[in-house]
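Encoded as structure tokens, the following chain is the form predicted alone, with no partner shown.
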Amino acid sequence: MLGRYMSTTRIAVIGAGFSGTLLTLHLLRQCPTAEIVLIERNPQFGRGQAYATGNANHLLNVPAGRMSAFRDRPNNFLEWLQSTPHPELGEAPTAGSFVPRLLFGRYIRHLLKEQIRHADKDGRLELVRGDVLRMDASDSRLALELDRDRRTVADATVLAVGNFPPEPPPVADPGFYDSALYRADPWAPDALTDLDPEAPVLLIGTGLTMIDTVVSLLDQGHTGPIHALSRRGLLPHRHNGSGQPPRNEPSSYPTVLSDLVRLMRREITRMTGLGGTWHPVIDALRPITTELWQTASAEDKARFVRHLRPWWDIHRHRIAADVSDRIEAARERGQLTKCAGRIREYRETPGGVEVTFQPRGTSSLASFQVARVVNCSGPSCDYDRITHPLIRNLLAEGLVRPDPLRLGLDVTTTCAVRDRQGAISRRVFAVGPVTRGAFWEMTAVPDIRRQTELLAEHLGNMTARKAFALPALASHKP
């Protein structure tokens, strides 16, 4: 058993990265009379995969001025990088400086020991290191049963279960995907191990986690061929360093996808004339990306992930230009190519595996050979898919459904989920990633800081009015 069981509210939050980690400081902050239990599967609190790599070369995609984990305190990261000493810094860091993504990891984690240490003497935070494989709401308190028979239980429970690896692409025979050339998660231990500097790799997926694993790959000291697969070849872009708003920033943007689309393409248009760069008239969406997204039709809200994703993402997530003359230096001399196409099938050869792919716009058929496969196509979204046990469990029980447009759960605006009828749950909440369909951008940490900010508020109020006192509820699986 864990826990103590008292009367109080107690919440858990599933998931210690990021989001999980930082809506625990905020709930020890807007619930002073709640027990917070944070779960964790991996060896280490307050990392998640994004910031676990310990790589000094993976860097931040956002200057070291806008991240950090307080709104109200907006110098606090880089004020510890100042005054911390950190051998992976050459050089004294600034606002605009693009920095290690392991160093906000250990910040994170630096938050959450000073949390432990000083500010939650009196016992209402409990970590946990394990796996919750299950959750039964059928009693008036959510049972959450975790690996190795142990079991707590909480009022409520805010899933932030970050990222799940890529899936697979389609082919007609996918028994390839249970060879050693195939890597499933470019993140594991063996991802790139045993591999010969001079073997040619195939990394599906051309965005920012193709990124990290050249990164990696040329660290390691690999010569060999490098080649990058997805549908449409995109590559990120990078940042220009200027930071310049808009001149004359339009005072008002349309909600309709076909006008705002017009819209950008015009001030683009207006920026480049004036000498500028369309990069500030993408960062002008920042602060209203959310909005513009809720408001949106369901079409266009459609219509955008199925057509203008990948332009989104590769204008709106850029690269620190470390990072970008590396790619770049990587594609010039011939090491690194990008390819527009699909995988259609794997033949293994002696001396590895043929990759046969259709390129864009052809109906004719390439290959290249390679010595091992990594699937970088970024993280999957498709409930259904995911095959982690609480993840299936929450599905059968009917306690979460997937969004319509399949990019995570279904969560309101106040990140409740939403069951198999759609109906509001008091009890279930979500945050980071897998609340993409209600709030599009929750990547990045300004949105995931401001996400988890309110949600510690909206849960505060539900522990002040005695809101997660309910009755003993029947089974709730139909």
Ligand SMILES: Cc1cc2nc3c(=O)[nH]c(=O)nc-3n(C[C@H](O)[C@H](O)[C@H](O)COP(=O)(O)OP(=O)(O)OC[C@H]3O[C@@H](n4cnc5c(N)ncnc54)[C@H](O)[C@@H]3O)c2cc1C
Given for the second form:
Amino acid sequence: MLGRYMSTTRIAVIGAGFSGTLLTLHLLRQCPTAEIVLIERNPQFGRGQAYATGNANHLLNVPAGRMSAFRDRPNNFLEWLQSTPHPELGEAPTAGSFVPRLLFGRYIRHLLKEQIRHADKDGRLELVRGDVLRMDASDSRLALELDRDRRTVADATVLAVGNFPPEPPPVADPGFYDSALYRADPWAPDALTDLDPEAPVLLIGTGLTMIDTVVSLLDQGHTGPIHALSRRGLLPHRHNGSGQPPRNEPSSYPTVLSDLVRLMRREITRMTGLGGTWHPVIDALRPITTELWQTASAEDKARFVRHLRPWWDIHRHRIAADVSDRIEAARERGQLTKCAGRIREYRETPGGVEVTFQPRGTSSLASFQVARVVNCSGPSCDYDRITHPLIRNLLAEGLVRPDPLRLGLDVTTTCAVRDRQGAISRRVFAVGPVTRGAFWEMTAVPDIRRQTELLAEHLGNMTARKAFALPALASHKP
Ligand SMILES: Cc1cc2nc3c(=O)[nH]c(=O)nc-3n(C[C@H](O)[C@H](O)[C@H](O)COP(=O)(O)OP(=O)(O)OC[C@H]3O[C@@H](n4cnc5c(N)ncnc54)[C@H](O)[C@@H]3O)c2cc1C
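The structure above corresponds to the form predicted alone; please give the structure of the form predicted in complex with this ligand next.
Once more the chain from above appears, this time first in line as the rest of the complex follows.
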């Protein structure tokens, strides 16, 4: 697998979810002489965690009209949807439709296949199926070590490794986390299998992952009680469609968090006074969220993450109305209950497990008796706690470091990673949710597509300047 074109710039993209795949497509355009190698450990390129679901009731939480992979062709996804028959679609999709997520995965795979079939005539794209376990940066070229004793080399590498499974909530005796009644990864194929449909279940978390898991349980005919528990017990809001009254946006936004929160409150009061809702007030922040984040002080960022993040998430990342209806119906018939509190203890019993928790704002304890506990608490972002060998090795060798707020890796605004000492790499980059610490909102497709475009342009310029061509010294830092 060693580089076929030793004199050609070779860029390796690790991870072929949405971020890595889209970056690859942009790199092929922006780096016309470079060879791109896209490496994915899972069988399917282009799906990643979000779009690998096989459940057609797991819907996109962004309308189809805003999900194009390309900013300059805003209707590309919608046109693809409309041009191809999809058995999963009940009616013809429009720009406002919330379509199954699996269709978006199919679309990204289609773009990749088109690239390989028609555009990549000179064979500059290499797809490698494998798990990257280590990166050796001691030579003039980066050496990537993969499973099954394979290696490949690159002049620059982009970490597009995405989201990692959630962390278990801390408890005094974590022994239960090894039990067959506990599912650590809500996306694992066995998360909901072999479950008595009448048995009570506890879902840890009340966000988007919990919503998906409830939908899956209902789809498989689960009629038993479903408890959802998180520290604050906040559920994502629903999309409210269009029809907002016109509004005058503020002419400027303060960069001090307390001033910004005051302004948002005032604006929401003003909007509701006009007969509208809070939705456009939150949506107006979208184009400037990253700027606001990057100009905020370190203290304000920490304050936001500690106190406001759950509120932001439920207002900013909303769910499709159809999904919201099913969740509300399950709550109304008493099948789904949400609680706010902290898990204190698990005790396995002959019938399952008794989970003791401390309801929020009290010093008392309450408990559930359930047959299964599924961790739906959202992706783990603290790189010090991620156990994948690549991450462990990158940290151990000091090639990367976690960002100070433990939101991902420490990267610059041009997506270059910073090493243990804080030095900025000229050949290791990161893209997607990994870069949250620097950009904050780097979750949804519209944000990631812009970031991949800019990074491809940056790497294109570096390739043109031969900026990756380091002399072959014994110990280069990345
Ligand atoms: C459940 C869910 C639903 C979402 N729904 C929406 C939505 O409706 N609309 C929207 O705009 N956004 C949505 N998002 C957000 C967003 O689109 C995703 O977070 C985005 O797809 C991130 O893509 P990614 O490629 O960075 O990460 P991932 O999708 O996690 O992909 C990373 C890839 O890297 C691979 N990988 C990791 N490490 C290695 C390694 N060492 N070697 C080889 N391969 C490796 C993994 O196997 C994986 O395929 C959703 C996210 C989730 C999790």
